[in-house]
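Taking the form predicted on its own, here's one chain by itself in structure tokens.
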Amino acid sequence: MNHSISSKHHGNESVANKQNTPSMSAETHEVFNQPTALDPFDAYQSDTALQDWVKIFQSTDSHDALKRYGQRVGTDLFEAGFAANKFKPEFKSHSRFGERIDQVDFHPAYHLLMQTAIEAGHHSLPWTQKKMGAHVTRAAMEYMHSQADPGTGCPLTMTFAAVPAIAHQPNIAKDWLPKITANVYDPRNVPFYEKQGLTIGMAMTEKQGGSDVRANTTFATAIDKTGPGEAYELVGHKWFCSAPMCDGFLVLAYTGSKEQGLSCFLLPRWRPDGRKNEMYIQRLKDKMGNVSNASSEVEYRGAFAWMIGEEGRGVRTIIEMVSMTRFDCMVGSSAIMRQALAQAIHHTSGRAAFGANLHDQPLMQNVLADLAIESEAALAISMRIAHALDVVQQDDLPADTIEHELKFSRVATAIGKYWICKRAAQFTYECMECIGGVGVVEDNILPRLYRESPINAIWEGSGNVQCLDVLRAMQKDPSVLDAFMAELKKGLGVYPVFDQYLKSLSEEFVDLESLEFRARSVVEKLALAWQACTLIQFGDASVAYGFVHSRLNQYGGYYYGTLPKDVDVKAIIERARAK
């Protein structure tokens, strides 16, 4: 190389001229064999699986609305997701005049994400349109939105999930619910009665207890009368309060001895008389993921709140909210998987290695198809729960149908939350590996998705909590297991592998003494059977075949890329490709 360069510079040229003369040899390389960015994209129309599952579960009249939202997700909201995570929320305890304000400031991108979602009904659609398909439509919207930014999904899901809990208290619900369900986003730090749209947060866990809320020490004292709908003042702390700039928070506190049980309260950020409530933010959590969302530690020093529901039955009151937020964890983790997969397929389709396009290399095809199967299986059971939520809201369906869906979803939500959220982290890492070195660079969305991927597995009850919840539900009402197994039996008669798997699964409940010790293993098997059953009944034939013959017969390994050779990997990859 040195010889060829020097041979171009000979004759009577001066050293100075040689140094200053531009030369093509100064160009080290040209950029090639790099794919274009998957940006912009259409999060709805480019996702065949999403469109299919929306149609399967009776939400066909939402196509235009979802199409519009999908276009926003892949353009300005996608860019806003990067900005909202780059510029973290900032906490200001005091004003410049020394007044305590407890203000959290967000980047404008955060407000764009929130405003777009709320104006589209992300937080309220099933409560304002109680028709078949409303929950499915809203889940599809969340699925797309979370691909742009999972962080804003936190206040959106809490606002959505708070509605059934607050509805337990009619005198509070009449003033709050119309504003909670309004498609109006108002981020101002002003009293709730000055706004047309409200958001709701949650503060349940404390340092000493975490998921064991019975260990809480926050105490509520009645201001005048006691009981549901009455005003109390709370003294205590909360280890996690998300998100502290919401207009009100559902909080658990004791009113008497622990034997009397926890009560549920709605704690507004401002008192009804216009004074700042005695809720003091201690700090914002510096989290590895979910960065755009502010999570905080708070203290209550005589904070005003209304009791929601029966005294001492707060866990029961708030459990409907928790059930909804756990469902949203399923959808949110499925969304992370989808975005990671879309990036991996797009990147490998535009890049060659070792003399051939990555998409044409058999081992890469095995990995991508395996990931695509996992992603669609997660979406499938998430939409199945959304359908169950739609069914139980209908008054004109047979009572036994509604009863089945209630019992089925009672245990299925915990199973789905455990399994999908567990799978998301390993899945996202594998997609990063498909992309290679570029996948770990912060210009790419994969690092953010990877940091986000463990969050849903921890929030709203960790893996052990979900498994124990499944066991408690079965012990309290054995018919919920019957309902779940009846659902699984709908997949019988297509694949002998599935039929044998289901037969073996029923034997897991013979030895009840060791069931808690085996809970994770049992819940995993229930999840796999449910995903297989849903794909067999409603899904694409290639995806269903691939899932059954890689997950249920011990063929597949822990890592992706171990599909049997007769799986139609090319068809599966093409179905999953963002078109």
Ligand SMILES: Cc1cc2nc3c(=O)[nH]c(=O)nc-3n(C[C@H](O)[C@H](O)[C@H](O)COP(=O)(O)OP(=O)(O)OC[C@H]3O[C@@H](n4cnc5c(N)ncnc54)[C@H](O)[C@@H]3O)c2cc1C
Contents of the next structure:
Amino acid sequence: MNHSISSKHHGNESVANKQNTPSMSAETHEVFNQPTALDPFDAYQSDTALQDWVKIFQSTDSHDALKRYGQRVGTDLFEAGFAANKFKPEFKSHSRFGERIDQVDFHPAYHLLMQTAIEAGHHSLPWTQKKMGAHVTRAAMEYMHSQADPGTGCPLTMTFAAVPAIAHQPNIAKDWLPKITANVYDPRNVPFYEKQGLTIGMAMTEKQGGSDVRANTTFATAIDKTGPGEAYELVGHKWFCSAPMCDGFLVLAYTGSKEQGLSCFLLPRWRPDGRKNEMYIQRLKDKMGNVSNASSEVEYRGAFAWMIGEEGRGVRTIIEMVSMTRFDCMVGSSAIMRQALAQAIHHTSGRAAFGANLHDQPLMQNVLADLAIESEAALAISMRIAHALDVVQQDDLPADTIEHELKFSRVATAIGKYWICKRAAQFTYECMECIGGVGVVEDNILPRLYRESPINAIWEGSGNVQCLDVLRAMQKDPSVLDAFMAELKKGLGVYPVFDQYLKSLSEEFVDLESLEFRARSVVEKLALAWQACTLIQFGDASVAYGFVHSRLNQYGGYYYGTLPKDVDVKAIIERARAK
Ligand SMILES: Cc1cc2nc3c(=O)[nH]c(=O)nc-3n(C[C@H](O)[C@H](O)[C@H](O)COP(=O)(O)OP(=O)(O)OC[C@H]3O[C@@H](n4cnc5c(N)ncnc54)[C@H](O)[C@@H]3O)c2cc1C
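I would like to compare: after the form predicted on its own, may I see the structure of the form predicted together with this ligand?
Following is the full complex, with the preceding chain placed first.
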């Protein structure tokens, strides 16, 4: 299947004017001092920081695959991102003959994005190649893909993340997992057994409770036998079910009283006997961002589903999926920041004001370098988690190494999800301001990135929920905090500011009574220390110095552009510039 895009996006005419010469003429004047478009660009080879972090955390060589993907992201996929968001998914409840079909139609650009990603293994790489570096490679792919279109990232991440949860149920996994992990995109609305490639969604959130899934009211009744792997019918609803054209959905429902706990189910779009399943799309959500992704409200009126994992332990089963999607939120928000930054640096390099190029003006240098530091710090800790995921998959590494990475990533994923997703919105706005008035105009990508920027913070556990999760993890097993602190200590001995910051961090855990009230400030401090120690250990020296001396002392201000004067802003901007 070959999906081509039929509509052109934004003012691509400027690509022809790459030389930025004043040859473009409007009716009354010459057009000059207008930057060129950044695209076409190579999302991998133009990104020095990404290439460095892939190298730092990866032992295998995946550069050719990433180069190929990077070229696509900066050309046809970038174009497709505009079209897939301009031409929204359309819901059709019935066919023209009056049959109920529950069909969502997407623009060809959406399919191009999905097809390219799935054929490259964006949804499957670490499951099909369990070698060191596979998670890092996939994260790099997601990082690039999300710069073109974060919306398709939703079904891609859910498909990727569903694998460990479905693996809990061998009799279902044997039929589904080979097709979920196949690099085949098949968007046809036909039963799962007729396809070679399957996608997976997730439906937990209900009207009366999203963060608190225990408030769910959806009820599952066994068709015959009860228990793991058996068939049930579900009655209830889900208030958010993104990507409803997926082939199956991981869903939570009760089989008995609330005390018995929720169970996890795999609900296929078509029943095994070839009939349409009783999952009815009520409507699509009219969202402010993430527009290419169809988020729907659904009702189950006796919908067929198999129980996955132990009865009453559904939250534990699905949490493995959730921890993967939370990691992907870190990568996705880092990607939004990267693309906004690349646009801001590119634009300001081609713009002069008050007689000088903006890149030569000290205050703009301070803002751009501060943004670049933030962006690279987000990428650094995202890749650190990807590395942890790689390590825990290796059978030949020492058990204590694997245990450290497991404990570290348990708490670090929640910290990173909270912090990066929170920072993205303010960051994106600041990049818009660098671009000036045209930054808010829809024919460039900034408005779309800005509308996208709060989504990851709310989805998959909002800010407070992440902070409470950090506390819960620490209370359940205090050794996860020890593992996190051991990681932070690896950054000691380089900058006194960092050493002092780390010392004061342990004081945060003296007053346990007020910990919940202070959870945001504690998690924020942990996040900053983690970003600093990752940059100190592995990062570019100018970026690490700038981060430590702006974020860990009293110098840093509330907004970007408050770096102290000894930071090498020119080197930092040059490193972040899309080459
Ligand atoms: C674009 C998009 C796509 C989505 N797709 C899906 C999907 O495919 N499947 C799915 O299941 N869901 C999906 N969701 C839903 C999303 O996961 C929920 O919106 C989210 O989990 C929050 O739940 P809620 O909306 O019910 O908010 P609530 O749970 O009502 O939370 C409201 C606020 O209260 C805070 N809060 C909650 N508990 C506490 C506490 N104890 N202390 C302090 N503060 C607290 C939260 O942090 C939040 O800020 C999607 C959401 C978006 C925006």
